[in-house]
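Only one chain is given next, in structure tokens, and it is the form predicted alone.
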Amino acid sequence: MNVFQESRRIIITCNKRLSPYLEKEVRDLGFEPERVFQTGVELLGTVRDCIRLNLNLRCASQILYSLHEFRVNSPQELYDVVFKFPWEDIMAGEGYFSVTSNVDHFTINTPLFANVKVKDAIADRFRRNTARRPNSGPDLDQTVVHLYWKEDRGELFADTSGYTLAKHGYRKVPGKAPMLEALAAATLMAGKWDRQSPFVNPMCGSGTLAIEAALLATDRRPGLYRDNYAFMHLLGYEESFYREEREQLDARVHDVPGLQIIASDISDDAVNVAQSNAGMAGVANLIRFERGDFAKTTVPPAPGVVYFNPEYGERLGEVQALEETYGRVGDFLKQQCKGYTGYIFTGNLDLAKKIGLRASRRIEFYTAKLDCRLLEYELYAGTRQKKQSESESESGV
């Protein structure tokens, strides 16, 4: 089995509610989807496909390929399944490996005993065959074996991403409940932003909303901070064609003139780890950052993008101290950013409603366990009804 020529299933996965933007990626990548599900994306290809995927997707989690489809109703079974298969085919005796799973069975109670059986089906086949073994644990940064176990339904993938591809590699700073970088990218993509006009990010906290824009405009993708993926330890790795594709990845990088980005926050701390996650992204002559209450945030002229994303509050008194930030959030969008389109990303629907605008689109997303939503916000430069008069004069109506 050459998994880097066969074409075969692949399973890319992501967080739920990015799979329409997943979609778009893989489609702008020259790839069909055969189906895209609420936590994926489906397609044909071969390990070299996953390589590329791998490289260049911002909203994906892992990319899976499939390796073996089987039935199977009992933990005994699926070790058989598991040891028949010629994993001397996919890596090295001599290696490391690791196994993750997704499992629904009434015989299984924790997917760690379904990881058990598969790993000890593993070494055991590889010591009747070649008399070694690969060692095994929990760390991803080598080969990965993932198992689907649903009901009576089994199959077996080369996880050929390992650590998630959500984290995009520059961010070695979180900083305070920072937004995942996939969710991040996913928002933009979902937005107007037009990647050239101004974007304005108050509240910025350690930076990934500014800095995913920045990466956006300037097309630079999550592989250009990544140096280690599970497919390179599957056997028949050709490090020669993933430097070609990450050659490609330098190739795509471009400037775009007079671009601006700002971001700022009240507190020092943040707008120190941001800068910092900025320099490492590459991008921190990209963005401007100023420290200071969000109401004093430069915004260049109309038109253009402002997007906050406040905190939610957990807690009772949390909710009600915030409800005079989400009320100054509206004052601000109303009286200085006339012209942008306005974003909020929130996962307390009732304190949006003390930002005192009706929102034009509500896009759903889910993080942390939350039900979020991203408001968008017309902020015309004059009245609704100024704008729509000046349309039908225009019009002749």
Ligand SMILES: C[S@@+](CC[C@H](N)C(=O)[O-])C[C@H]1O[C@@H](n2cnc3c(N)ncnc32)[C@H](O)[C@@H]1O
Contents of the next structure:
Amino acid sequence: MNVFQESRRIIITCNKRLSPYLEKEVRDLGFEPERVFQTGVELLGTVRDCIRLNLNLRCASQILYSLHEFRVNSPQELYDVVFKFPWEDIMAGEGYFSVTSNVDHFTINTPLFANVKVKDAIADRFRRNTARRPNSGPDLDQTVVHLYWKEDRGELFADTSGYTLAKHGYRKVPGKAPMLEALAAATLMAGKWDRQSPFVNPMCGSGTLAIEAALLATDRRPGLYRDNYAFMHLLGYEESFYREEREQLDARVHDVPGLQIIASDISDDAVNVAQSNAGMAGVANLIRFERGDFAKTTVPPAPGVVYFNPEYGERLGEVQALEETYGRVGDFLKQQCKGYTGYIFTGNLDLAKKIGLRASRRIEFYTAKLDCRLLEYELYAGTRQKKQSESESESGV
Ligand SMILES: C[S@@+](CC[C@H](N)C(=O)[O-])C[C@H]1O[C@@H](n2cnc3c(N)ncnc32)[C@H](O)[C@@H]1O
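If the structure you just shared is the form predicted alone, then what does the corresponding form predicted in complex with the named molecule look like?
Every chain and every other molecule in the complex is listed next, the one we just looked at coming first.
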């Protein structure tokens, strides 16, 4: 089996509701998806294709290359199937591997149990055939085997990514309530920003949105910030495959003359963190950082995009205090962002009503815990805006 040349099923996983944006990225790379579902995209390809996908995709989490499909009804059957698979074709006997899984079967109470069965079967096969066995453990920085098992259908994959692709590698300091990088990128793709006109991000926190905006505009892809992937530890890997793809990423990076990205926050700590993350991403010179209340953020002449990700508040007292903040955000959009397209990303739709503007689109997203919306507002420059905000403040929407 030469996984670098053999075409098989590839499943690209992503966070819930990111698959429309992931699908677009996959198509833009020249691949034809076979299937798109809520948490992923399926296509046919080789591990060489997986290398390209790993380096380029902003919205993906894991890129799984199918090794074997089978029927399975008990942990012992799982062990037997895994034991029979020729692991020596894809991993070295003296190497290290890790097992992850997505299991839903009545005989399995904890996925860790299924992982141990897979790990034992692989190790036992190596021991029997070669008198050596690879080490195993939880670290995802070398070979990673993934088990999918739902009802009686099992599938083994080589996880070609290892650690998740949803984190883009430049954020060394997380800050408070940061957005996942893949989610931030997807929300920018979902919106109307043309990647040239001003992008204003008050309440920037650790800077994820402003940084992802700079990465999108200049076509810096996630592979620029990472130098270890699980595919590098599969037998048959040749560094030249990877180098070719990596060089293409360098070649894509371009300047956008006059690009204005402005990020501000009231917290000095947040701005320091955002600046340091932007430095790690190599885009600090593309973002103007400001400190202070959001209402003082510089807004260049329209058109442009202004994007807020305010706190949602978990306790009642916090929510009450945030009502006023959301109201002020609405005033800022109406008064200081005329001619812009505004975006609010929030997990609290009741608070969003305090904005006092009618959203032109409500795009569904999901974070680890919450149903979220990206709300889009057309902030007309003329009388239309005035009439609209007057009628809406009466209706409270
Ligand atoms: C949910 S966090 C933003 C997280 C950000 N999207 C990220 O990925 O890190 C909200 C941010 O709003 C800032 N903030 C709260 N009230 C503010 C105000 N009145 N003016 C400016 N920033 C404010 C907080 O300091 C916090 O960094």
